[in-house]
Amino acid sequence: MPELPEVETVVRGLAPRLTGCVIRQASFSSRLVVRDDFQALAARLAGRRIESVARRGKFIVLRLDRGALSIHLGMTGKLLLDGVRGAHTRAEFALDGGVLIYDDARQFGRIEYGEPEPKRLAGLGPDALHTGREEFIDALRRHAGRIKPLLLSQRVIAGLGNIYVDEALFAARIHPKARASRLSDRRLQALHEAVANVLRRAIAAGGSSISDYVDAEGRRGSFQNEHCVYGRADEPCPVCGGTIRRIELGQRGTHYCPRCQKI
């Protein structure tokens, strides 16, 4: 599933080719993916003028004259700009500027809107890359649960999933069964650099394709070439060379190290 660095990715792709583009039509063909009326959610963004293109969470936001539309990838979806419809095409926008194709195989992605903005987005939490030490702190020291699942918590941080999760617990050196409430302020502080530098090498590298992902362009990410636990489970750890776990914890798989990351 597409986590923050894949969205960012595909936001700063979209947002110098979408800003200041109408919407001339719109049109829609899956239920699970758009639980509006298609025809009245299609007159609703005719003649709307993109406004911005921004990121929040794992959601990408066109803010426009009036009101705000999210689209959240799901596992399979892709925002492909000047894309060609195909057999899972499940939403096309027809812009003055060129065309934007919405693809899913699964269907698990969302398009949502609202005015000023979809009731969805109210309930995410900060933002995993631009919250600030002391809020991230306090975000997770209001909760007494494992570390792994508030982390994947949008409600607490939002933007995180199972590969970052993994990645920056293991930077970090602490176990995802471990407690919030129990981890020393020098602890939660060091995982709130790991969270920041994973979210940055992964952004840097066009984020992971894993199965589906790609960017706006079509293109691959690279970062699954850089992954020390995720996915990697049974290899040597690339620090002390112990042997890397796979656990099911809150019914997500995660990986670590039982060397580097003890509770």
Second form
Amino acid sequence: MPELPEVETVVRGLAPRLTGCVIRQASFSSRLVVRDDFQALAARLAGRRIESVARRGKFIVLRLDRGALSIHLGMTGKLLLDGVRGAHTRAEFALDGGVLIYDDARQFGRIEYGEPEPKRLAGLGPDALHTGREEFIDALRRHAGRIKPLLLSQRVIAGLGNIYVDEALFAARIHPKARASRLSDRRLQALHEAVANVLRRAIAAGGSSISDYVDAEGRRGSFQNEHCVYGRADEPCPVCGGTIRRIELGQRGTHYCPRCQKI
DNA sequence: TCAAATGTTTGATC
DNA sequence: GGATCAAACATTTG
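Form predicted together with the DNA structure, per the form predicted on its own context:
Let's see the whole complex now, leading with the same chain.
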């Protein structure tokens, strides 16, 4: 569910409500989501003040008066302000300004604490939304692989997932199997613009809700209505009228227009 | 019953 | 060191 635009939407909803709040009590119930000792982590968090709420790639980062907490939503994670606890609630944070519920059916999400920050964040590449043209091109050019798996790798560029990679490649008219090292400057510039453009539009729409993504207040996004290729196999291409195809690439469903996107 | 799902990690192999 | 591929995690939905 959550790629950069969805995580950004959640962070924008949380930041004004959480900043300055104090964590009164934390509790956890999933060994998969929380790998640390529950009691020790709860003890560490109790009494901590939330200094800021930010996004890095697909991670939500709560900077505390000591250390930082990162929350990755995985595939089905939801972070709900004053939400209702349910069968898939995996963590709860009692704050002086409300309750924050972490709900995650598949438990692919992760909650980690670190000082000064969780180790996981160190391996992230430059953020897809805040990377300049030069840095973006440079990050991709260093690799010989196919462009789609590269864009999905969070070490190369952080924040993109299956939906927005397919949409950006379509907008830039680049075939998902194209080799990054062989794309011209012009085409990589077009890709950089397409990535920024699709992400900005998706954020403006509150993200994409394909199955169950909701923001911190439980609201769905609407960008799924603007998808050109993702989830539209066998439908006509909005640009050329050809048929959108779905293939498998890097173990992920991949959608593209064979007429618009040539290698 | 089977396939697919907005993600990431790990290990084998070339 | 890279790149590629498969499998794994666990659950829901069509």
